[in-house]
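As structure tokens, one chain now follows by itself in the form predicted on its own.
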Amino acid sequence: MFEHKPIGIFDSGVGGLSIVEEVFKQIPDADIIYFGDTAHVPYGPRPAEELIRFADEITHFLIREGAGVIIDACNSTSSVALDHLQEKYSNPIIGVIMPGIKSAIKLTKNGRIGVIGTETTIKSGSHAKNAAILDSDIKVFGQACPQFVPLVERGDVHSKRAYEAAEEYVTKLMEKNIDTLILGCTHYPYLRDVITAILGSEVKIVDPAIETVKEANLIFNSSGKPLQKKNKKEIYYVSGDPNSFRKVGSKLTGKLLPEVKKVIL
């Protein structure tokens, strides 16, 4: 019953949009429905009750909108409030921390992985439980990285301040002997520039993007009815200012997003 319905994703702000360029490439047919909560964010600071409370909000506002699957493309949400929500609501609901980590294993060589995020998601410790469900012998070394999505909530992604930022925060996973960096946060693809140039070559990057969309392409295509449709809707919705999410999201995507509106919850 959820199949070929709009894709409903929801994201602290801007950052969810890497997953829905995801989408775009993985389910061309696919209806969006995006919520960036701008007038909160950061998340990353917040208190977990508080996120698990917007996170459910949101999501109650993405199904009354018509939306089938729910992609939760925050990672500090993912962290705390996933199993809520999930038990709350009938509808699919996909994380972008399980994704990530199942990537991570099948790249690394050495067992030692690394994760950027939030404050919220690295002291959830959510990357390292679920590696230890799937190979016990993985081990993962987490780093808050609190000027990230400030960095990129303004489109700053490549100025000197963001590639100072990189260097501080990734050069302390690097004396760990990560061979594989997790981007744990949506917000951080579009720092990948700046994280890869401190990385180098040697140390391989997972975007969880990839393998949350294709959990949601199980769903939406699952009936294996062929969608007729003429026109594609992308629908977007925020807390804060729309006219500010949309110059930095169309920055950030290289693509003009439609009108943007703003709701209050």
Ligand code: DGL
Contents of the next structure:
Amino acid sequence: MFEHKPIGIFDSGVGGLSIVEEVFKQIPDADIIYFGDTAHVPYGPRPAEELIRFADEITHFLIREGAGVIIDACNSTSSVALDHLQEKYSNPIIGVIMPGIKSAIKLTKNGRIGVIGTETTIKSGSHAKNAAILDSDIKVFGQACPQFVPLVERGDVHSKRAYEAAEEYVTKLMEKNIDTLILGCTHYPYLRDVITAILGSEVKIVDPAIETVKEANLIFNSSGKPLQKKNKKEIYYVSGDPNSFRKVGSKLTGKLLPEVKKVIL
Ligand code: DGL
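One more: the block was the form predicted on its own; return the form predicted together with D-glutamic acid (DGL).
Up next: the whole complex, starting with the chain shown before.
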């Protein structure tokens, strides 16, 4: 029923484009409808009730626009709103927390996993809760990184400031002797260079996008029948300034985004 329908993807801003890029790698024929809630970015410092309301309004909008599978590409709303969305809507809604944890558990050798994320994500303890479901011996160490999202939203991902912020956050986790680090915010893959520069090559980095999109693909292609392809559709909506989203999104992805439309929910 949801097979081959456009994949709906949402985030607070440009961060979810890291998931869009992975969708295009794994499911090149998929149509996508993206919503970036840039009027409300950053989500990280906002209370859970507010994020549940935003996630609900956006999901409702994406389904109305024709989306089938929905990817909640935001770790903050995946941490606090996913249960609510999955109970309310019949569309399959995939979050990014469990896929990230699954990948990290496959990689870790010493069972010590670090997570960097927003204040909301880290405060929710969602990664530790999901890890405990799969393996009670795993230890999860969280670190909130409030400076990261504003940097990425400005497209400022290689500057001295970005490097210094990464140094402050990542060093704290390295002191916990982690051997695997989850990028627990969809904005952070765009800071991978500065994060790796601090982390070195010993600690493995997990981008939850890969496993998340694998799960979406199972539903998108559930019959195994090839998609009868016409023109591929790529639609972008934001609640804030469409021009700045397009400019920064194009810079981060290295690809000129098509027209971005503004919509108030
Ligand atoms: N990219 C989102 C996340 O994965 C939200 C970041 C924010 O707006 O604070 O958590």
